[in-house]
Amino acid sequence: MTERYDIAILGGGPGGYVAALHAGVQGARVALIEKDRVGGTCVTVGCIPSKALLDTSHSYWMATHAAVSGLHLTGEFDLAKAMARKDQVVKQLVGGIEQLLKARKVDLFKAEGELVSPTEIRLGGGDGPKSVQAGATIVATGSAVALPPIQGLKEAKPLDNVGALDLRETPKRLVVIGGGVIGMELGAFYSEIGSDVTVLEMLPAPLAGSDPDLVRLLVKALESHGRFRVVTNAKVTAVERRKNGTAAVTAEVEGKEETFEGDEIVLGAGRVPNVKGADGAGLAMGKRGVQVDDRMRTSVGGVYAIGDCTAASFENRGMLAHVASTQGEVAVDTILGHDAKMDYDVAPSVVYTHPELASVGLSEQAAKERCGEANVKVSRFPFRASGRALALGESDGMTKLITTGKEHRIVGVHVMGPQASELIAEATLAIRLDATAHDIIATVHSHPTLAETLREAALVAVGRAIHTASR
C-alpha cells in the first residue's frame, strides 16, 4: 500500500514541522515522518528544555543574591521539581505542534523512514502503509551528539545534552568538554544551582565564531558567580570513571598535563548531521552534511534538505532551530513555485547563559575583510550606563553595531548582557531592511529600556554620542 503526495518530509524536527504547517497552510498535501515525537532535539531535548531550566535557575540564583537589593532570600534548588516543570511544557508543546499538524490536514507517520527514491520514502515498522509517494521530497533528519575520540570518554558514560536535562540530582562538580553553545548553556545551568563547574576548550576561547570582545566579557561575568570556570587550550586526552563513581578528565593545558575531577561530565563539543534514511539517496555531500543551494536544492532533482542535517547550516550559522525552520519554508515555497531563499546575513544566533549573548550580521573582522577596514565604524555601548540595566541589575555587557560607509550603514550587531536574545530581534530588522544608524536614532526608543542600548551604540556611531563619553 502507498499514499501520494505533492510534499513528503522525512523529520520532524523544527525545520521538518514547520515545513509541513507552512505547506499544508498553502493547501499542498503533505506526510510528514517521524520516529519519535515531533518537534525534534530543539523542541523535546534541546532549545526549550534547556531554556525552561536555565529561566528557572536563574530566577533561583537572582533571588539568592540579591541582598543589594533588600532580599534575604534563601532555600535549596528542587532539581527534581524543575525537571518537572520542564517536561510539561515540552509535553505541551508537542502536543500544540500535533494539534496544528491535524488542523492543517498534514498527515504524520510515526515510522522510520528511508528515502529510496527521488519521490518515494519507504516506511519501517507499524500498520500503515509501507511508503508514501510524493512530487518532492524534503530531508530533515537533523543531527546527533559529536563524540570526540578521547581515550576512555565512551566507558565513562558521559551526559549528552538528553542526561543532562534528565538529572534529578545537582552534582557538586562538573567537568564539560567543549566550549560550545551546549557546553556553555549547560556549565551556566548547573553553576546557578550549586555545582561547581569546570568548562574545558581546546581553542583559545569557547564560542567559536562568536565576537571575541563579547566572548571575553561573558567568560568574564560568567566566572564573577564563584563557580563556573572555564578553561580554555585544554586538549583532553583521557577520562576515567573510578570505582567510587566520580570522574577523572585528563588534558593538556598550555603544554602541561593536568587533571579535573567531577561527579558527573557532559559532552559539549558540538553536534554532527544525521543523513541516517537517506544516506543511500545519492545526494551530494560536504563536510559537514548535505550540499544544498539557497533554495535548498540537492544535487538530486526534487529532493531538498533542510537544517542540521545540511553543510550550509554549518558553514553559515552553525545548527539553528530557526534557520532550519527558515529553509523549511524556503523549500515549501521553491516545491509551490514561489521565489524565495535563503539569506544568512540576516540570521540571528543566541546563547542562553546569564548574561546572554546574540549576534546578527557580519562580524567585526568579516565586515572589514568584505568592505574595507577603512569604511567599517565599531560604535559600543556598555550596559553599565544603561539605566534600565542598573535597575535590573544586570549591568555586565555592551552592544555592539558595526557599521559601513559614510551613510553608516548597519551590517552587523553584537550583544552581550541582559535579554539579548530579544535586543538582537530590532537588529535583525535592521540589517534586513538595510537601515543605517540613522535610522536606529530617529526611531523613538521607550525609556528605560535595554533597547535603548542600540540606539546610544548608533548615536556612537555618528559621532553624537549622549549618554557615554565613547566616540
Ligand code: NAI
Contents of the next structure:
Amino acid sequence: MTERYDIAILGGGPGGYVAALHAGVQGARVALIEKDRVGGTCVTVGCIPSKALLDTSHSYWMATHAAVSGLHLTGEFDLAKAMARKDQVVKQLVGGIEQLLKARKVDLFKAEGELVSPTEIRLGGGDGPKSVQAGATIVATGSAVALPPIQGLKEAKPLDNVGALDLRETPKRLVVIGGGVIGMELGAFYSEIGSDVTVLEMLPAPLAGSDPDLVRLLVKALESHGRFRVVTNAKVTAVERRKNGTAAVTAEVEGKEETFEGDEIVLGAGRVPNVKGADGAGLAMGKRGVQVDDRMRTSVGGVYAIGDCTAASFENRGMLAHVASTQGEVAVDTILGHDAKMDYDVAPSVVYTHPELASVGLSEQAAKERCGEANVKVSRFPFRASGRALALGESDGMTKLITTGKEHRIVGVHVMGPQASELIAEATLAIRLDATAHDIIATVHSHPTLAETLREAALVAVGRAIHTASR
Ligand code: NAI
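Switch from the form predicted on its own to the form predicted in complex with this ligand and give that structure.
Full assembly next; the chain just shown is listed first.
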C-alpha cells in the first residue's frame, strides 16, 4: 500500500517537524516520517532538556552564593527531582508538537524511512503503508555523536548528551572531552551543582569560532566559581575505566602526557551528520553531510535537505536547531514556489552557560577581512557599568558591537553576560534591517535593563559614550 502526498519529510526534529507544520498551514498534504519521538535531538535529548537543567542549576547557584545580597540559603541540589522535571518539560513539548501536527493534518508515520527515489520514502516494519509517494521530499535526518579516535573510549562508556542529561547522582569529579558547546554547557551545569569539572580541549581555546576576547572572559567567569577549569592544548588520547568505576583520561597537554581522574566522563567532541536513510538516493555528499544550496536544494531534483545532516549547517553556523527550522521553512517555500533563501548572517548562536555567550553576524576578524580593517569599528560596553547587571549580581562580561563605515552600519554583535541569549534578538533584527548604531541610539530602551548595553555600545561606536569612558 502506498500513500501520496505533496511533501514527504524524513526526520521529525526541529528541521523536519517545523517544515511539516509550515507546509501544513499552507494547505499542503504532508507526510512526516519519524522512528522515535517528534522533536528530535533538540526537544528530547538536547536544547530543551539541557536548558531545563541549566536554568535550575543556575537558580541553585545564585540562591546558594548570594550571601552578599542578604540571601543565606544552603541545601542540597536534588538531581533526581531536577531530572524528573526536565522529563516532564520534554514530555509536554513532544505532546504539544504531536497535537500541532494533527491540527495541521500532517500524517505522522512512526517508522524508519528510507529515501529510495526522489519521490518515494520506503517505510520499515509495522502494519502501516509500505511507502509514501510525494511530489517533493525533504531529508531532515539530523546528526549523531562523533567518536574520535581515543583508545579505550567505547569500553570506558563516556556519557554523551543523552547520558549526561539523565544522571540521578551528581558525580564528584567530571572530566569532559572537548570544549565545544556541549562540553562547556554540560560542564557548567555539573559544576554549578557541585561536581569538580575539568574540560579538556585540544585547541588553544574552547568554543572555536566564537569571539576570542569574550571566550576568555567567559572562561574566567566560569573558573571563578571554583569548580570548573578548562585545560587547553590538551588532546585526549586514551581513556580507561577502572574496576572501582573511576576513570582515567590521558591527554597530551602541550606535548606532555597527563592523566586526569574522574568519576564520570562526558564526551563532547563534535557531532557527525546522519545520512542513514538517504545515502542510497544518489545525493552529492560533502565531508560534512548532504550538499545543498541556499534554497536547500540537493543535487537531485525534487529532493531537499535541511538541518544537521547538511554540510551547510555545519559550515555556516554550526548544528543549530533554529538554523534547521529556518532551513525547513525555506525548503517548503521553495517547493511551494515562493521566493525564499537562507541568510546565515542573521542566524545567531548561543552558548547557554552562566553567563551566556551569544553572537550574530560577522566576527571582528571576518568583518575586517570582508570590509577592510580601516572601515571596521569595534565598540565595547562592560556589564559592570550596567545598573541592571549590578542589581542582578551578574556583572561579568560585555557587549561588543561591530560596525562598518561612516554610517556605523551594524554587521556583528557579540555578547557575553547575563541573558545574552535574549539580548541577541534585538541585535539580530538590527542586522536584518541593515540598521546603524544611530538607529539603536534613536530607539528608547527601558531602564534599567540589560538591553541598554547594546545602546551604550552603539553610543561608544559614534563617539558619544555616556556610561563608560571607552571610545
Ligand atoms: P563542537 O564541534 O562544537 O566541539 C567539539 C570540541 O571537541 C572541539 O573544540 C574540538 O577541538 C574538541 N575535541 C575533539 N576531539 C578532541 C580530543 N581528542 N581531545 C580534546 N578535545 C577534542 O561539538 P559539540 O560541542 O559536541 O557540539 C556538536 C554540535 O552541536 C555543534 O555544531 C554545536 O554548535 C551544536 N550544539 C549547539 C548548542 C547550542 O546552540 N547551544 C548546544 C549543543 C550543541
